[in-house]
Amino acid sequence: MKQVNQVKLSESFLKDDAHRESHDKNLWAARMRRDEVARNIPEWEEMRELASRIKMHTLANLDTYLEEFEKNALANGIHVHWAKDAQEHNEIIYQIFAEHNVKVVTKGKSMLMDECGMREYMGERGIEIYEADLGERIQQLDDEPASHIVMPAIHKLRGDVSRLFAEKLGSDPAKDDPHYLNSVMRADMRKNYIRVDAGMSGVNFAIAESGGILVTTNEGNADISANVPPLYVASMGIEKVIPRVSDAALFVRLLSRSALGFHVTQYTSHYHGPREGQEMHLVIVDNGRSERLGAPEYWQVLKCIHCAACMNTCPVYRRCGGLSYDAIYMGPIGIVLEPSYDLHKYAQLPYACSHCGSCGNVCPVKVPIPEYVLTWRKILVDRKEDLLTHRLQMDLGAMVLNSSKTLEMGLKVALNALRYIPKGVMESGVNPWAEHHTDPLPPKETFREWYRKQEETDEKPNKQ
């Protein structure tokens, strides 16, 4: 299988100024607001150390959090399954639709889902799925798979949404306001709502000591998949549990300030069985992660809240856009999750960054993904999972360093480069760093030359 290249794949994205400045600009702008919000809570990284905490507890004990919130599941009257991979999440809730007779189907915003992909196995079976999520929509319609956790078609300017739409929806290209296409998206998904024959969301926390789920939108799309169908199928990792009711308080207040700067979010919805005359089914699936959670090196990428305040203020993923990482989950949190699922496609991703330590400044659970993303480099050397050319830059580098005399004459030779080669060739494509930058005037000497010239200096006797 071929690794996937985020630098290659980001090329288009960095060349289109329209995007990437909007982009970067909006999502920078999620991250003041978090500040904002954050700065006003002389608690917040009390709460941020506490909700670490109550995740690691889970996690440690995690079978018994499991089997105490499917207990009361079952005795709320939800139909509980249990899947160990995206095949088997795909086949128990097609079989769920079978025997129901489903054939369109509305879907809140669910990762998990997509990371499955059940979509397109559901829809290479004749089931129609229609995304209830504004963004998850967009993309859907433009056969795109979402570029952020949070804002799926953030890379997106309002042209590229009102030309979708008039090509998909039939509405007025000439209109880009974002009201008119929000009447357009609603006209169009309220014909699918009335035909709906079942719903489907993902699930934010599910609690151990009530057994009972909560979802947060900004568009109320789970509400609709979750009360309207006759029949609601939710799926959940089984990192989503929290012990206590009281502390889904906490992460609620710590979710979406987070993610977009904002107090709360607009639905807050729990769930803890189905609505009179309705069936609720809901599918816990592992899909790799107990695997994570035995792995001493990596585990506490399970404590993710998904929030994606990492991407918001990541410098790489803001200017490179979340479709360059051809993955379900991209930027910060992405580059240390990825490789889990496969390290040799996703070999690439950990070096897709500069290593500011801002993810882990403002992961409200504390994971530390800069320490992480060291750990998946080291790994991916140990492996031979790492790039030809990283692994002879790093031999060169180590053969240079090692030596006092071999780093002098390099520097010596570098310095010599920078002043004799003609601009014409150090500024072409043979130099890749020339696309971006200008290289710098060369200085007169080299540093370690000048700093014996003052050891020199120095040591010369004081004439009095």
The other form holds:
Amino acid sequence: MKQVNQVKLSESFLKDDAHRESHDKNLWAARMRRDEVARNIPEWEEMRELASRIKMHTLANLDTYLEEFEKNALANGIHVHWAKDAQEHNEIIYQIFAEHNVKVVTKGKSMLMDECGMREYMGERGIEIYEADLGERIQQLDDEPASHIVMPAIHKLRGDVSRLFAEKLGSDPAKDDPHYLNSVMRADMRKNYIRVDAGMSGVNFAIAESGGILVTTNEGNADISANVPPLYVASMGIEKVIPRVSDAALFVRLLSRSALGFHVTQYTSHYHGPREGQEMHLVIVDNGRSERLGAPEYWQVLKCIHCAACMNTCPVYRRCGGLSYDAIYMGPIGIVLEPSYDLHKYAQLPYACSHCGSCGNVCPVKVPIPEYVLTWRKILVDRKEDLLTHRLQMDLGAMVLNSSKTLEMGLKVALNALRYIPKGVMESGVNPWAEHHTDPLPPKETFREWYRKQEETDEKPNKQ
Amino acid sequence: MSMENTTSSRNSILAAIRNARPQAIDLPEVPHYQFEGDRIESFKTLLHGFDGRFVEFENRAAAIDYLNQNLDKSLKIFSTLPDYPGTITNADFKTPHDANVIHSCVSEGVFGVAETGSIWVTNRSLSLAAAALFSTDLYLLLDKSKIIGNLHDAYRIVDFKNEQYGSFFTGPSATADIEAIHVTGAQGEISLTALLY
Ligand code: SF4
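Show the form predicted together with the partner chain, please, the one above being the form predicted on its own.
Let's see the whole complex now, leading with the same chain.
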């Protein structure tokens, strides 16, 4: 499989000032709102710690919690299915749809279903799946994946959406007001809702104690999809379970505040079985998660509650845009998660990081992303999946750093070279670093030279 | 995909999990954090922040009067209130899809949450959830004494045994998916009004 070159894929976005600046500004605004609402809760930091520990406890006892959840869900009248991988997930759902003669489906957001390529699978079999979340629908119409896990089309400007809707939905191309564009989407989706055969959604949390699922949206799209048709199908990864009903309070309080800086989502909804005359199915999916659980180096990625706070805060993500990761999960969590799906394909992602550590500070469940970035780089080196250029640099570095003599000589040579190489050469393609930076003029002498001189002239500084 | 297949997947997934279990830690107790401040004021401020409207009344009869005076009876009104009849009922719908014709939906919130400005509704309280979601204008009566503090309080009183669908509705349907600009009336109701008594 071809390796994803995040640097290359980010080039066009980086050069597009209008898109990049709006993206950066909007996500940073979400981060600032998050800080503001978090500051107003005195127990915020304590809640993060508790949420992290509840997740760790649950993951360490995942088999028993899943069994408890299943038992209670079955008692609530929910059909529970288990899928080892994406293929099984799609087959199970296709069979349910075939049995119910389903043709039209409206669907709330689900990263897991994206991960499974569910929409394409159904499309090939004649089942129309309409994304019911505005951002997700925009991306579906544009034949692009989501660029953000909460705001899938946040890399686009209103003009892009206006053009897209004019072309695909016949809206007025002269209008690009988001209120107008939303009303176009609303009217179009109603046509689907009134003939929908089945609704689908992802799952934010599955409560073991009560055997039900919690799904949050701002639009109510999952609610309509679940409450209107005679069939409702939801999919969840095995890691979504939480032990107690009371734990939901903690996670709901953290989720939306972390995601967009709002106190709560407009619809924070719980499904504990089908309504009268309805069938409800739930597919519990592994697809590599149990393997991740058994990897002590990075198992805590499974704590993630998909709030996107780490993306909103990440300086690399905000400037490069989510599509540059060419992955289902992008940004900080993406670069420590995707390599566990495909090490070679995503071997360059753990380098899309400036080591600011901000993701680790905002994550509501304390996924140690900054540490995992280094963990993955080590794994990549150990398995010889790092870039050849990196390896040569590292080997050279090791050689120079191994002896103080070579280090000093090397520094001397480098400093002089940097002083005298013309700017034009330094900032040419030879030095890709200079593309977004200007190197400062290096000092005339090395620190050691300066220190030695001080020792000769001064009264031996700092030595008693 | 046959049933045996998913049973065997179930067992192999659970076995894989058992093999992979990380070091166990205890399940921590979550303190019952308390809401500080004026519940009704906080509820109103938060609801307003989510573009929800509210009107306050001396008593329930006054709220019903308001509905009688302000709702256009020539439009399709779905009501779950015993003291305010609508113009269309469940019997008029073959399937929930048909609830798409509803203009106004009138119902009663089970309780409110001061911390978030949310109103708890369920499939029982709404009678037909699709009616609320498909409506243009949603009106929810709420007894002010039923505004509780925070979500920790809320999850202690919800009744998942008897409620297939239960949701915290917080302002009308909204989206910020285009340039993060907040727009109301995305997929569900376009306006939400709390009638506080
Ligand atoms: S890793 Fe943490 S901050 Fe990032 S999406 Fe997951 S829960 Fe949110």
